[in-house]
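First comes one chain, alone, set out as C-alpha cells in the form predicted alone.
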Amino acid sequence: MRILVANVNTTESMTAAIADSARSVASPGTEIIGITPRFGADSCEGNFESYLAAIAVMDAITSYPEPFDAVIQAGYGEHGREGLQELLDVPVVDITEAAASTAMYLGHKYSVVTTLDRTVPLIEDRLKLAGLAERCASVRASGLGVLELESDPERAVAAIVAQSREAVERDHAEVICLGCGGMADLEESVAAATGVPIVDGVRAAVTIAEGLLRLGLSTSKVRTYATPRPKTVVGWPLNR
C-alpha cells in the first residue's frame, strides 16, 4: 500500500522528519511518501496558515500524479481534514485524531503538549469537533515555535519534557500526546522523564490508515463526506 503523509508548512526538512518517522512504524510493503504543499506558510502556528495550509493540501494531495491508497495529514489543529474527505475515496487521517483516539486507549485522561500558546484554542477546537475532548485533560504549550523544534532541539526537549511533566503531575494525564508533526522522535526523552505512555500522531495515524486499508474501509459518502458537486469555481489553485 501507498500513504501519503502530508506536511501542512512547506519547509522541506520538516516532511522529511516526518516521513522517516511514519515509515519507522509502517508494514513491511507499506510505501510512504512525504509531501510538501507547493505554496504556504513555512510553520502553521495560527488560525490564518491554517486555513493556507488547508487549502494548499488540498492541491498537493490532489496534483499527486501515482496512485495512493490512504492520506495522514501531518498538522495538529484545523488544517481542512473535512475538504480532503469529500475530494477523495481513500481514507484520510489527521494526527491531532490519531493520537487522541489512540491515547484513550491507554489511559483515562490525556493531554497534548504542543508548541505556542496561540495553538491551544485551534487544538481544543478540533478535539471537540472530533468528539474526543472529553477525556483531555489539557492542552498545553511549550513556548516554542515548529520551527525550533529542529533548530533548537535541546531547548525544545527540555521545554515538552517540563509541560509533560506539568500535564501528568497537576492535572492528572495518564498519557501524553506530542502536539506538533515536527515532534516525531521525542517518545523516548518524554517517557522517561514522565513515565506515561507517550503517542506521537504521525505513528499513530500510520498504524490506523493501515487498519482501515485491512478491513476494506474508507469515508462514508452517503452524506456528510460526499463528494462535492459540479460547480464553477473561480480562481482555485485545484484549476490548474
The other form holds:
There are 6 protein chains.
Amino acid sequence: MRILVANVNTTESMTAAIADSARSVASPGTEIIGITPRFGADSCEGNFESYLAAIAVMDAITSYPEPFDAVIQAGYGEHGREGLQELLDVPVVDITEAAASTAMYLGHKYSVVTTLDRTVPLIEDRLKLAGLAERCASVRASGLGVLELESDPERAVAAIVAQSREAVERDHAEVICLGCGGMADLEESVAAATGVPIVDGVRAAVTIAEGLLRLGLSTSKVRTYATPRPKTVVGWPLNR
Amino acid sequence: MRILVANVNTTESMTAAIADSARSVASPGTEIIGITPRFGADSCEGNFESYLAAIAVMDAITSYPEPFDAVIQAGYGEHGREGLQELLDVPVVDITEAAASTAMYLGHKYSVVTTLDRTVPLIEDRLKLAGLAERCASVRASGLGVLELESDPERAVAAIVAQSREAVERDHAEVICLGCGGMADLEESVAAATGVPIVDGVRAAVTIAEGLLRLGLSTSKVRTYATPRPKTVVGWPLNR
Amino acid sequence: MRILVANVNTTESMTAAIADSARSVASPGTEIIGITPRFGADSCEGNFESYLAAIAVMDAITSYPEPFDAVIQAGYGEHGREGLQELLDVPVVDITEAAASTAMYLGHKYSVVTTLDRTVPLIEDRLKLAGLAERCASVRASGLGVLELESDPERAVAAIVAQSREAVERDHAEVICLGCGGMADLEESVAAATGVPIVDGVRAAVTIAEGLLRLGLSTSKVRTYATPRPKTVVGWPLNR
Amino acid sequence: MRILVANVNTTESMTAAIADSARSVASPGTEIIGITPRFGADSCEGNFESYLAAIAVMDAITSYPEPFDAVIQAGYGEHGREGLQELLDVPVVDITEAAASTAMYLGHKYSVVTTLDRTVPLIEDRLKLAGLAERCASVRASGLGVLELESDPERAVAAIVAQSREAVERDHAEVICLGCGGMADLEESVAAATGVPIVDGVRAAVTIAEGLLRLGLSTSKVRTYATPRPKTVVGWPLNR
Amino acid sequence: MRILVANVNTTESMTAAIADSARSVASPGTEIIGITPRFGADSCEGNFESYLAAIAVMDAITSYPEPFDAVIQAGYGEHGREGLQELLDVPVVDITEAAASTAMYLGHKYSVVTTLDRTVPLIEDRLKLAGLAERCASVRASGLGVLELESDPERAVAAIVAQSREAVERDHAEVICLGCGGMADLEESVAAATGVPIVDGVRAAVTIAEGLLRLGLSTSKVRTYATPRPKTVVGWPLNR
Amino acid sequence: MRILVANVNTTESMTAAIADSARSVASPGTEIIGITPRFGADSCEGNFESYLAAIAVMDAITSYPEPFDAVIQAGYGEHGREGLQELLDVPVVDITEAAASTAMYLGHKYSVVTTLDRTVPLIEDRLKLAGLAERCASVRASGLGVLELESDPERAVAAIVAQSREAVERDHAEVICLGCGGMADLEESVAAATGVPIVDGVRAAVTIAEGLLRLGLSTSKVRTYATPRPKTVVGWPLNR
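Same protein, different condition: the form predicted alone was shown, now please give the form predicted together with a further copy of the same chain.
Let's see the whole complex now, leading with the same chain.
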C-alpha cells in the first residue's frame, strides 16, 4: 500500500525528515511518499500560512500522478483535513488528531508541546473541533520556531524537555505529544529526559492510516465529507 | 469610512446583492464595497470550496488598491476569518458570528436555517470555535443550494419558513439566523411568516463593524492574530 | 433615537459618568439619558445589592415618562436584564454581555478585570448564562471597591493595569474587558499600559443597541421574554 | 429547630399548602413556618415576577421577628437564593436544587415537569448555574399555570403524568422532579401513574436543610456569600 | 431504620472509625452498621484496588443477614455504586457524591482534598460521571496514604490544612470536602484552621440517606439500575 | 507478537467468535489469544455483571501463564480498563474507545448501536470518561440481548440496521459503531444495508494495539496508572 505524507510547508528537507520518520514505523510493504506543496510558506506558524497550506496540500495531493491508499496531513494544528476528506475516497489522517487519540490510550491526560506561543490557539482549536480536547491537560509553547528545530536540535530538545516537565508536574499530563510535524527526531531524547511516553504525530498517523486500511474503512460520504457537488470552479487546480 | 464586504464565491450577482443588503443598514458616510474573489467556486457548500474561498478572499482583500476601515467576511459557516485577522490591522467581522452574537441579544435560544444539509456541520463547527454555540438551539437545512436561493426565491422562502417554524416549535428557538450570505432578501417574508426576529448575518455584521470602528477598537495583535512573521512564501500573492 | 442608560446604584455622579461615556460613542442623533434608581445601594458588589438593583432598575425604567428606543443595563455582572426584556418591547442590552461579545471580535480569548473578589463569581455566572464564557480566559479582581474607582483613579489604574497584565501573560487573554460600569474613564490609560484592546461595557453596549435599532430588531416575544401574563401584583410599582 | 419555608408568590393558600407538605417530611422537633411575601405577584411565571419575588422573599425573611435555623426558598426556577445566602448566617436551600440533587441519587437522568412553557428556560438556567444540569434529561411544560394546579387538580395530574411519561420514554429520564412549589399534592398520583420516583422540591429541601443543620454546616462566608459590606442602602427594608 | 456503611478496604479499625463518624450525625432511631469487605486491599488508592473493592462491597452487602434500609458506600472516588443500585431496592449513597452535593449548598465552588496524587483522577472521574464536577474548583492531594491518616493524625491535619488553604486561596474554593472515608476525625481541626465549611463524605451521606428514607424514595428501576436479568453467573457469591 | 483478547462474559463460543474476528485483521505474525474469565455472567448487560467482569478479566489476564504484548478488553461499555492498565506494563485497549476513536477518523459524528436499552447509559458513561463523547451523535439500543445476537443473527441484523438508519437520518451520524463485543459477524450486512462505514470495536482495537506496539509505546506509569503500591490484599488472586 502507498501512503502520501504531506508536509504543509515548502521546506524540502523537512518533507524528507517527515517521510523518514513515517517510514520508521510503517509496516513492511507500505510505501511512504513525502509530498511538498508547490506553494506556501517555508514554515507554518499561523492562520494565514496554514490556510494557504491547506489549499497547497489539496493541490499537491490531487495532482499526484499515481494511485495511493491513504493520506497523512503532516502539519500540527493546521487547517485543511476536512477538504481533503471531501476530495478523496481514501482515508485522511491529521497528525494533530493522530497524536491525541494515540496519547489517550496511554495516560489519563496528555499535553502538547509545540513551537511558538502563537500556534497554541491553532492547536487548541483543532483539538476542540476534533472532540479530542477534554483530556488535553495543556498546549505549551517551547518558544522555538519551526525551522529552529532543524537548525538547533540541542536547544530544541532542552526547550521541549523543559516544557514537557512543566506539563507533567503542573498540568498533570501523563503523556506528551510533540506538536510539530518536524519534531520526530527529538522523540527519543525527550522520552529519556521525562520518563513519560512521547507521541510523535506523524508516526502515530502512520499506524492509524494502516489500521484503517486493514479494517477496509474509509471516509463516510453521506454528509459532511461527501464529494463536492459539480460546479464551476475558477482557478483550480491552481497555477495550471 | 469604507467597509469591504467579501463574497466567498465568484458569482458577481450575489456580491451585488450582498453589498446592497449591507448598504441598507450602513450609517450615513459608510461606503460599502462588494468584493468578489478572483478564483474559487460559484457557490460554497462544503469544506474544499470554503478553504479555497478562504484563500481567495485573502487574495482579493490584500490586493484591494485603496485604504479601507473594516472587512466583512460574508460567507456563512466558512473558513478564513482568522487569516484575515492576521493579515490586516482593521477589524474583521464574520457573518456567522455576527448573526449569532446579534441573535443572542434578542432571545434565549436561536437557530440557524441554512441551505444544504452538508453545510450544517460547517456552521456548527464555526459556532463552536467562536464560543457562540451554547445558546444555539439547532442548525437546520432548507435543502436548497446557494444558487437556488437566487433563482427560485418563492420556493426558498417557503423552505426557510418551514424550517424556521420547526426550529421555533421543536427546538425552542426564539430567533432565526439566515444561514447564507445570499439570504438577505428573504428576511422580511420569513419574519412576517414566523413572528420571530430574523437576523441576516451581513446586515448584522455591518452594525458590528461600524460599532468596533466607533469604539476605536481593532484586532489584538499580541498573540493569535499577530502579523505573520517575515518568511519566504512561494506563490503568494496568487497568480501574480 | 433615545437610549436609556440605567446605572444600578444610587450614586448620581456615577450615573453622570456612565452617561457621558455612553455619549462619547453614540451616533449623531442618539440621545443618551442616564437613569439613577430611586432605591438601592450606593454601589453594587454582591447578590443582595444586585437583586435589589434589578428591581430598582425595572422600577426606574418603567416609570420613565417619555418614549425611548432602547435600554442599557449598565451594571457589570448584575441581575435583572431578563426582567427588563419581559417588561419592554424595545431592545435591552446588558453591559457584561456587550463587553464580552465585542471582545470576542478582537481576540481569541478575553479577560474581565473587575473590582472586588466577591463580585468575580457574579460576573462568571452572568457570562455562563449568556453563553459567552467559553472564550473567557479569566475574571480577575483589582481589589478596589466600586466607589474607590472614582475617589482614587490613579490607584485604580495601577491595580487594573496590574491585573490586566496578569490576564495577558498568565491567562493568555488578548483583550481586556473593564468589569464595572464606572471604569470607562480608565480605558485609555489601561490600553496604553497593556498594549491590548480594552473594552468598556457601557460604550460597547451603545454600539450594540444602536446596531439592533438600525437592524429594526427587538426582543423576541414568543417564549422566555413574552410580556408578563396579566395578574395581581401587590406593591408594584414600588413606593407609589 | 425552626425552618422558614418561603413561598415566592402572594397566594396565602399556596403558602399553606407548601408548609403542610414540608411538615409531612420534617423530623420530630422541626417547626415549619410558611412565609408569604408582603408584595409581588400571585403567581411567579417569568423573570419580572421572579426578580420581584427575590426581593420580596428577602424582605419577608429578614423581617421575620423570631430566630430561625434554616430557610427554604420554595419557588421552582426562581431568582434570589444567592441574596438570601449573603444576608443570612443559616443555611438556605433552593427547591430547584434540592429536587435535582435528590433526583440524582435515584436515577441516571432526571427530568423536570413544570407549569408553563415560558418558565422552562428559567429552570434550565437555574440548573445550569447550580452545576446540576448535566444529568437533566429535559425540562418539560404541562401547559398549566401555577394557579390552575390548585383550581383543577385532576387536569393537573393528567397533564403532568402525560409529560412525565414523555420524559421517561423519549428523554430517558428515570426520575421526575415536580417543577413548581405548589405541586406537592400531586406527587402520589404521578408516582402511581408513571412507576418512577417522583421528587417534590419542597419536601426534598426539608431533608437537605435538616441534614445541613445536623452536620452543623452553614453557608461559607469567605467570598461569594460574604455578608454585604456596610453601605448606604436607600429604600430598604422596603415600605418601612 | 438500619443503614449499612460499607468500608471499601479490609482494615477493621477504619470500618469502626467510619461507623462511629456516621453515628455521630445519625438521627435517633437510626442504627449504623459498619461493614468490612471479606477480601480486597487494606487501603484503596487506585483502580485495581477500587474495582476489587467494588465487588467485595457488593459481596459483603448482599450477604448481610439482616434487613436494612439504606447503604452508604464509604470509599471516596471508588467504583461500584451503580452495581449496588442494581442489586438492591433500598437507596445507595456514595460518599464522593454526598460530599459534593452537600458542599454545593454551602459555597459557590468546592475543592476536594484527598490522600495520594494517584487517587486524584479517580475522584475527578467519579465527579464527572456524577454530574457534580462543574462547581468543583480542584481536587488536591495531601501526599499521605490512606493508612497514614490513622497512624499520624497530626501530620495528616497539617498536610490537609495546607492543601485546603491552597484550594481556597488559589482555586477559589469556598468549601472543602475531605476526600477519604477515613478523614472524618480531622474535620474539626481543619475547619478551625481554614475558616471554611468542611464536609466529611460519610457524615454527609448519612443525612442524604436518611433524607431519602424520610421522603420514601429509592432507586428508580426503569432502566439503568433495573435488577439484573436472570442469568447464569459463575463464581458468585464469591468464595462460597 | 501476542495479543490477549479478553471476553468479559463466560460464554466460550463468544470468546471464540471474538478471537476469530480479531484474527481477521491482525497483521501477519500477530498471535491472537482469546481469554474467557473463570467466573462471572454468561453475558454482561449491566453494572453488577460488568464490575464482576472487570475483576474476572484482571484475574484471567494476570494468571495467563505466557508472556504477551498487549491486551484488548473486549466488552463494550464495560468497567475495568483502568485496573488492567495499573496491573500491566503492556498496552491495554478497550473496544468502546477503539471503536469511537476509529469512527472519528471516518465521519463528523458517529453513533453506537448496542443491545439492550439498559446498557446505553454504561456506554455513554464510558465515552464521557474517555473524552470521546463529544462527536457521539447517539447511543441506540436494538432491544436484543447479548446472547440473542448469536442465536438469531437474522433478527439481529434487522434490528441493528433499523437503529443504524435512525442514527444516520435523525441523529446525523455518519459512522456506526457496533456496540457489543459479539457483533463483529454483523458488520458486513449492516454496512451493505446502510451505506455508511461500520466499525467493530474488537477489530478496531487490534489495529490500535498493533499500532501502539509498532510505536514502542505503552501505558504511562507516572500517576493514574502507576503499578499498585505494595500492600496486603486479601483474597487475590481470587479462588486460589
